[in-house]
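Below you'll find only one chain, the form predicted alone, shown as structure tokens.
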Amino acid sequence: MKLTDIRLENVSYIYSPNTPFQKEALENINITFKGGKLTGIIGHTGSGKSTLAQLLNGLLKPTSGKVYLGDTDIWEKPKEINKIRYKVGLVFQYPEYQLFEETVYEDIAYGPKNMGVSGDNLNRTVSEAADFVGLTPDLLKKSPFELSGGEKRRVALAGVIAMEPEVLVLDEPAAGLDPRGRTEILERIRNYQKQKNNTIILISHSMEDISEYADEIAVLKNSKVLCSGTVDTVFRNAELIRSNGLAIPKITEIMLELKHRGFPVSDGIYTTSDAHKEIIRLINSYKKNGENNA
């Protein structure tokens, strides 16, 4: 899979411009989503996350500014915007409501067919996409409306994966799932990214999910980018995130509280495994200092 950056330069988007209902959803956004990375986007409802997703895919055109896929302005040739949508796959929040074919197979095959894939190649493409998301071959013959909520979510994801996009944009892919279903679909997305080495943008309201699965993070607030960078870099600014009314991982809250109480814990702790290592380090340090002072 080709490593493809996708970036926004000075992008703003206004809904219902020049009307009483005018609303600026994004304001002068400059950000690059790096090829071969899984980037998480976090922010309150109304911060512009879903608008950003639709701009990346070309479903919305910027009011001002440009969106680049690699070195190509995606709106350079407006009549060819559908080609961009094959390269930048978008999975909406609650995508199971978009299923419409008679069988799971036909739903997954819909995109590839429109791209001209047929015969054995189509069968292989559908089979591989289904396997990636954990759908067994027997489910391909069923109506998608006979499936559970989690299975429908996987069918919708497989339908986009089957088009083999260079960039995959996922808007709250685990929304509404129980903890087990949530973990399963997020782990499958992460494994897919590692195997394909493509570019994934994961929108979520859960900082725990983002900290667990993302390589990089962009935090949105009031239609702007509050901060962005690697997971480690962003969570070293945990106080900034929290002071702006955004949630941080519970484990980060615990480590910050320890620091406020005088324990010399490191910044940027955001996973349970890292916290465990840090606490062991502190205990060993105290033991060593106690032996030296004895």
The other form holds:
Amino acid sequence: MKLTDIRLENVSYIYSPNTPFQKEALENINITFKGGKLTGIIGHTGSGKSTLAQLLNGLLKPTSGKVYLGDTDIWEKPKEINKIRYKVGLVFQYPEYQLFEETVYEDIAYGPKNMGVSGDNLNRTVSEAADFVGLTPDLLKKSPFELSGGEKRRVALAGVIAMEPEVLVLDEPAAGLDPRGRTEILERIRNYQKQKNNTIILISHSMEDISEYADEIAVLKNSKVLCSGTVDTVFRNAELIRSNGLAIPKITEIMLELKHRGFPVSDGIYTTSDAHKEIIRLINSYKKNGENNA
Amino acid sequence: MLKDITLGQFFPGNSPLHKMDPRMKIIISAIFIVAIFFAKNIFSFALLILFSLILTTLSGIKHSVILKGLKPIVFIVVFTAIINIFWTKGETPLINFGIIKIYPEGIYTAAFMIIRVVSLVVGTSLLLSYTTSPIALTDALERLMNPLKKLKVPVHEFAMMMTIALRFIPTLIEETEKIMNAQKARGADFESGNLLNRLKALVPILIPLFISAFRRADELAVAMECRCYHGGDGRTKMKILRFSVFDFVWLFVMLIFSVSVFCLNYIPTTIKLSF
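Instead of the form predicted alone shown above, give the structure for the form predicted in complex with its partner chain, please.
Below, the chain from earlier opens the complete complex, with every other chain and molecule after it.
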């Protein structure tokens, strides 16, 4: 599978322009989401995350600026915007509310059918998608309304995955799920990305989730990109993120605090396992020093 | 976009129209409507226009807003005007094309018809929808219909249903938009194809919308029961409506206006109307 970049160039988006309700949702955004990477977008409510998601697959047209999928401007042929929507799959917040078919199978097949997939190909793509999100074959015959909340969410996710998009955009896929449901769905997404090696954009406001699963991070604040880059580089700026009122992962906060108290821990630690290693290293080095001193 | 539809377009403000008791607004609107249909000659119509203009100025609502509110009735107005122009018979035709004869009476009737419909819409929307919040309006309706309770009409329940319905219009619009976007992201196409295909394309919107409407209704019912809602009996109001002197001044002005409209009809004019 080829790796598809998705790039925003000077993109601004204004809701209800030239009315008293005019609201600038995004201001002059320049960012590239690298192909084959899982990029996390993080920001407060109202920072423009969801608007950004809808710009990526052409549900919204930028007020100014361009969105490129690979090398093509997605609004070059406005009549063929549907083709872009097949290439950039978007899973909305609480996607379980969009289910409508009689069976889970039919619901997952809705997107591919709209694309003109049929017969064996349809069967294959639906069962593959169901498999990716961990739905057992017996569930496919059930009505989506009989399922539990977490299962419904996974059906909706499969509905988009079944369209085999080159880029998958997920708006808060874990919102409202219990901790186990959260890990499960995020793990599934991560595994899907590893197997397909395609581009995934994960929107969330949980720093923990993003730091755990993403390769790259973009931080949005007040309609602008505050900082972006690999997880390492972004969390090296932990102070900047924190001073802008965004939470950093708890573990990074602990490490920062240790550093403030004079322990020589390294920057850019954002997972518990890394912190574990770092602290062990630190303890060992103290032990060594202790032995040397003694 | 769906969001641009303005429903129950209330504009908060502090004008004399805003301050009027909503019950008085309903009564006054009723009198105004009757007065409009009493108007029969050029003088009474002039008074009608004058009164509508005064209401517009007093309300402080922008003229552009009022003009925009007239958009939906343009078709009806134009249509009735054309019918009136061609179908009203008089004595000497102004234009004679053989079968098509246009009489001056027809033009007058059409003009008065336009004034009638426009002032009806402007007057009632200024008094009711633009300057009264939907909640105040249903509250007022409930109060005014109170005597019907003696006839076992469930007045409070009707008012509550109306309030809830109004409250949920924007929510459902937002929900529809969300679902439409979600299905569009899955390749749904609402804009092309023949009528049958377009109707079919609505299924993926309507089913989730109905389901969520039922879910919301259910949640709301539970929430209301949790707060011990048991209908209107013994329920007290946070805002108790009281007529002020000011409201009666309005009533008085309105009565004078209607009587004047009625009297002005007796001033002889050369323009004859067919109604």
